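In structure tokens, the next block holds one chain alone, the form predicted on its own.
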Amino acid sequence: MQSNLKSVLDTKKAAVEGALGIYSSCSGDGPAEIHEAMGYSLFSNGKRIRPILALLTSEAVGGSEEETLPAACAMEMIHTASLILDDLPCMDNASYRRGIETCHRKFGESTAILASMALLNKAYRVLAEWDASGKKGERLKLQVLKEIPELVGPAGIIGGQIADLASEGKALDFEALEYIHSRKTGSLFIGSIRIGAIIGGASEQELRAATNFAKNLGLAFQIQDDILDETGDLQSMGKEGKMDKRRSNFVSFCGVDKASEIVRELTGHAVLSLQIFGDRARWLKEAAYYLAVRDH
């Protein structure tokens, strides 16, 4: 990665620490189990890619960190809520996540399961209680609010991952693949994304540039993480490698080189997409570079 681009993604990555040190607030009212449950899996060395990216969108079309770092801490509340039902022994049963224990090995099944709801709630309050001043700013939140239950619900994360469970010792074709992925991860790429284009003020065309961008990167990254099931392990990844070998994944479907051939060709689609920002989307740019080629 060039030390540029390390610069800038380890400053918005300390942004976003420091945020959600203080939208998270896992403590206070209530049993002291299920806030740290939260703050174990909401603080286990994430890299936070989804609100960089809600950071560099927004930056990209005129808007600033500052009032983008609410929404983007609530994207990545979400976030940690998928991953923590995505290692449950029901679905993908997982033991480790980010080089540690997944929150149900950690504390039990039903803490798990209640520390995912809990973050979903969080974030939705972080979203509600967003200082947007003046009309703009209630427009503001409200379209943001809006686009939430859309990439949670049955037509995103979770229409995925009941598609996916469903392809469990099933050979699936290209569609098939794509529709998992573009639902099961893709929808937080493409959440963070736009969400950080509408607080930054993107017009309708650059709004569908920046979803343009989102889709293809989202995809783009799945099979990447597909590649490295393949040939990562724990150490290199944070988690166990060969995890998806009982469902169909890019990789079973055409190979590691071909596998990896589609993520550059989708990460040059998704740089296409940038050309209406010029150079405020340099570092969105550099940024799909670097995830195309990321090795954990």
Second form
Number of protein chains: 2
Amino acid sequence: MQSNLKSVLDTKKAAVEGALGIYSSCSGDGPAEIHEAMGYSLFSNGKRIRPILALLTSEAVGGSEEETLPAACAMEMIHTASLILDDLPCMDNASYRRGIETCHRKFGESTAILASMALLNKAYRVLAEWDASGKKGERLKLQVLKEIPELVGPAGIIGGQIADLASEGKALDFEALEYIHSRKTGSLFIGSIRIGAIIGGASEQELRAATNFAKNLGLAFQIQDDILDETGDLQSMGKEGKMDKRRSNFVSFCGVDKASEIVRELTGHAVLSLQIFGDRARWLKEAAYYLAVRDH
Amino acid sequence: MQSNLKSVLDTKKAAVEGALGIYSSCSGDGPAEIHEAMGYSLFSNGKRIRPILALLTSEAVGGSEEETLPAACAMEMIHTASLILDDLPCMDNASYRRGIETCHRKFGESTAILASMALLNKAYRVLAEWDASGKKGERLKLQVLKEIPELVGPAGIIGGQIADLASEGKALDFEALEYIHSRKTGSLFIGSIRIGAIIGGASEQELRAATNFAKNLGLAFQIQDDILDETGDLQSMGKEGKMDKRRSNFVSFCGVDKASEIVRELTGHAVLSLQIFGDRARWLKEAAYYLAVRDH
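What would the structure be for the form predicted together with another copy of the chain, given that what you showed me was the form predicted on its own?
The complete assembly is shown below, putting the previous chain first.
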């Protein structure tokens, strides 16, 4: 990764960590255990890709980091909530995530499930309490609040997870895999990028371009994940490698080489969508290339 | 129950069922299984107490049924979401609820957990998409959206459930029981009644009175639940009786007679809070008396 991009991503990541810390510290009411479990998963060395994409997209259309941070953090909370559920014994039954024990291994199943629920709820809280007075105020806030439920619900992450679990032991074709992953992973990529664009004040045309960018990037990211799952190990991945082998994935469908070619192609399409933003999307573009060649 | 009150409650219940049906039918995207599981639990013969209380409270301060229904339905969705989780093997491990198999017994654990998450998410969707243009429009909508996260999160239902699970095998005093149940049951009573009041256009003073009514009624309702759990059976309760005996409850703490006395006292306090509404709160008052003497 170029040192310039690295410093941009590090700065954005630090801003996200800081904001997440503030949201977590000012909600101390209720049993300590639930806050511990939420914090354990939320601050477990996540890459913060989704909120960073929200920030970079907002800036590409003229928005500021400050006004985008609350919604960006909400997306990370939803992401973390979905990971906690994915790892449960009745789902992927995973023991490690991001290099540490999964939430249910650390806090027990019931607390993990409630922590996941609480993180989704917290995301809505952050959005409801967000002071969006800056630009278009209440209307902007409601517009963002309307984007979220679709991404999370049966047509989004939750539906993707149901389809993913149902696919166990079945040989899936590219279309079926894409159905699952456009929902499971794609939804939050699309959501983060669209919300960044909306908060930044994107025109209709810019919002369409950003959505197109997000669709291609989300799928590229997921296929790269499958490639790493085939070739990686616990140490570099932070989770058990090859776990996804018990289910069809893009690599089992077409092999590592073909999958890598598709990743490059999708990333190319994604970056092409950014043309209308010109130089303002420079970091977004570089981040897309970086995500497509990442090794963890 | 007086036949007049019965007809009021039946009419309100029918309005809630109708609205819930509309919200469920227009969201067909995603795997059929998740919609089936959500619908199975949402339409499993619930008494609809919370949304009915929201409607009656709204009307007591001059609001209409039509403008209150969406938020009232959202409260029922949140209630159903919390019941699905309570019943899970890692929580209460219940086999029956409302006279039929629990969601996880019918659809499996992973689908039940995702259906619960989807119902919470759907509640936020209904509120975000609610057309509150009638009275104060967007401001009213945001005010209602701000009420919910606190009721659901660590200080509300989720925190109450954590404390409840942690209490297993411990002898609790009245204060500890009240801590658990003011969160587990109380939160949604308070939320439904406050939201009804807010949508109906309550003054600050009226909102305080409604909140006070809700706190006392919620606790009375829970204690009555414990009494029924001691004296009821599967047939009249629709769930396994005495299941809560493995945990302390109000009856195990002070016996059926004393518990019944407390229910009457709390109900009296609740109804007193309604004085400032005068005759407009007639049905709310009658409903409170009815809830306190219910036998299922």
